[in-house]
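Below you'll find only one chain, the form predicted alone, shown as structure tokens.
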Amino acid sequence: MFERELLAAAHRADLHGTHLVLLCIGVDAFELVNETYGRASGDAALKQLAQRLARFVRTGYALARLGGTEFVLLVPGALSHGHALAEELMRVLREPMQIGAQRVQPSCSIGLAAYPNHGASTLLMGYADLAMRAARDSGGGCYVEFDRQMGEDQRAQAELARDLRGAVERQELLLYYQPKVDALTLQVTAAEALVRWQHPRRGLISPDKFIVLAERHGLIGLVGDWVIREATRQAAEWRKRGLRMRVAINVSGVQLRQDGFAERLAEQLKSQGLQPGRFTCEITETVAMEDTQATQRALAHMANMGVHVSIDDFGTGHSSLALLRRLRAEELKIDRAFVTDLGHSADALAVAKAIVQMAHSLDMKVVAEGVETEQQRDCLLDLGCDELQGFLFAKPMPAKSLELWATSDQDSPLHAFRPSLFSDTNVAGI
């Protein structure tokens, strides 16, 4: 019915020389509402959002729910009217709502497409949807107008997602490792595994270009499980060669919430003969602070297993001190943005100092990432930071390069590896 109304409205616009604007409205991260408060509460929240949208309907307007958590609103008028309406929608839709005993604050992304500005009326729905997804990809809680580049970008992304489906089977993924060093001795104590994609035509692709795609297209489990298998295999291989250090992997929020994640991790560690306490999972502060059943269940399971948990990008989110205490994490990583600004920002210095003091009061180690200058290193050392990571010491490198680097005879303290990260370790027992 909505599509019929759209065609009829376009016909009227042609007759009178007027314009139409289509707004595609998507609720951001709504699965978290369902996971946290239950689907009945999620349904109640959707009804309230629909009621708020209905307030905007006037003569000549059309409103529909496309399915899931997406709505479309068709309004007569120029693009300027669409922008003003989107602003008002953002304000109304983000107002907190009461769901039973819970107070929920929704966030929405809105995409705008106009007729005849952006082309045929039959393409309007697809264009508005593309713009909405662009708004969501930029962080959500905003609106975006369609432009032609979005269509080209969407096709490129679709091709990349198609290629990613077979990347594991074709053995195109590989891990690079960036060392972490002890702040006092500058000896290498651990290495963070960073996934790369060696695309046959596009060359080496960094994770920021394809991990989001993997999450969006349901491939993060496939990629994440490969990372776990490869990182644990490499850690076991290094152990046999006498290079015994902690290995860390990054775990996305989508991956963490998947059924059986912690169990698969435990099984892989056991199959490689690795003790869970000598393997690190790095989880961003935003994900760690998600008070959802699935997230907290996975984190609790990892803690019970004895896996070393690190809270990554710390300082960029909104942490609850009470929740942070319950997480039983062993490590906080200061976000690189604060490290970069240490030399010229009193605010960055104050935040870094507060993070170190808070972490130490909770018996947690502090790692600073993105260290690129000696000034930053010295400042972090003065603050009491425990470990450092960044280009000042080493860039990410293939496993073989790290092994050669570790066994080289260079005299520089930056090339010094501890005989073992663990004082009670021996080759047979690690």
Ligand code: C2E
Contents of the next structure:
Amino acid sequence: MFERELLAAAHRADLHGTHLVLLCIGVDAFELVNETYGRASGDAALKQLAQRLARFVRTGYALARLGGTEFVLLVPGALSHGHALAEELMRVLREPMQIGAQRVQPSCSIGLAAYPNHGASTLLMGYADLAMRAARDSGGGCYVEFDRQMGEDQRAQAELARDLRGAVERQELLLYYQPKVDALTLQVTAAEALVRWQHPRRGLISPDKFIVLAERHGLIGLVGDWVIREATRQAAEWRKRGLRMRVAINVSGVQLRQDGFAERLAEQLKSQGLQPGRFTCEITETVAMEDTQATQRALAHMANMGVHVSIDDFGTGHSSLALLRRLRAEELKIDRAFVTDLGHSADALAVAKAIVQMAHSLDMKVVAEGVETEQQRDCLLDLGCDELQGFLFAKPMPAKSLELWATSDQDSPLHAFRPSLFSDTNVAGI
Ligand code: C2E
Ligand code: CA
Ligand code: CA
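Alt. form predicted in complex with this ligand, vs. the form predicted alone above:
Okay, now the whole complex, with that chain kicking things off.
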């Protein structure tokens, strides 16, 4: 019915030479409301928001709920009117509301698209939706007008996803490795595999640009399985040649939650003859703390297999100490943001210090990532970090370069420790 209204309104606008504005209104982080207060409260909150929206409806307007947390409001008038209305809506929608015993402050993102300014009436819904997503991506709680670039970005992303589908088969993915070193001896303890995509036209693409894309387009299993195969192959090869260090991979949340992830990992480790305890899976704190069955089951399975688990980007999420203990992870990586701020922020220093103490009391090792300066290194040493990683020691590099770097006589900070350059860490019985 809404679409019919939209077409009729566009027709009237054509006849009278007037304009239309479509506002797409999305509730931000609504899953949080559901999770925190329960579904019934979530429904109650949506109803209240709908009532607030309904107060704005005048003759010639149309209001509909498109899906779970999305509403659309059709307004006759010029774009400037749409902007004024969006402004007013923002103010009204964010007023606190009572849900049961709780006072909650909702947040919404609004996208605007106008007819005929932005294009045909049939495209308007899609445009307003894109604009709403842009508002949400910029942090939410604001409104954004559609612009052409958003459509372009969307197309470019879809194209990239299509290319990615064939990238594994065409052997365009590759792994770079970045060493972790022992804070005291500077021995290399591990190499973290970081995936890259050698795109035939776009050049080397960083994981930040395509991992999320892979997750959105259902390709993360494909990419993730390749990373496991390649990293275990490389780890086995290094072992054979006497380089005794662990290899780490990054595992995304979507990948971890997929059926049979832990089984596939176990199988791959076995076929390469690698001890699970010598192979590390880095999982971000946010994912590790997800209290969903699928995530916790996969993590428990990995712990039972004896896979070495590292909690990545620690300090940015909301950890439950109880859950952290239950995880049985061996390693914790202090997020780069804290390391970067060590020199000039007392807060960062305090947080880093607390993380080290907490991790040690839970019998976990602490790795600091993103170490770029000697001051940062010294500070992290003082705090009692066990291992360090960052450009100060080495950037991520191809496997071959890592071998050369670690065994050459270049002016590397590791030079003095050449005889025992590689070391295994805390693997029982070795
Ligand atoms: P991450 O796991 O936190 O990896 C560290 C990132 O910081 C890497 O970026 C690395 O190149 C960069 N880095 C390391 N040392 C320094 C330093 O001293 N200074 C600065 N400024 N940066 C440093 P990269 O390789 O672009 O990877 C970005 C992210 O992509 C990774 O963050 C990880 O979350 C994800 N990623 C990489 N490979 C994979 C993968 O195979 N699977 C999945 N699921 N995610 C991956
Ligand atoms: Ca990592
Ligand atoms: Ca990290």
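Every value quoted in this text rests on a predicted model; they were computed, and no experiment measured them. Residue numbers count along the first chain shown, from 1. Think of the rigid core as the biggest set of C-alphas that the two forms share within 1.5 Å after superposition.
Q: If we fit on the core, is the Cα of residue 171 displaced 2 Å or more between the two forms?
A: Residue 171: C-alpha displaced by less than 2 Å between the two forms.
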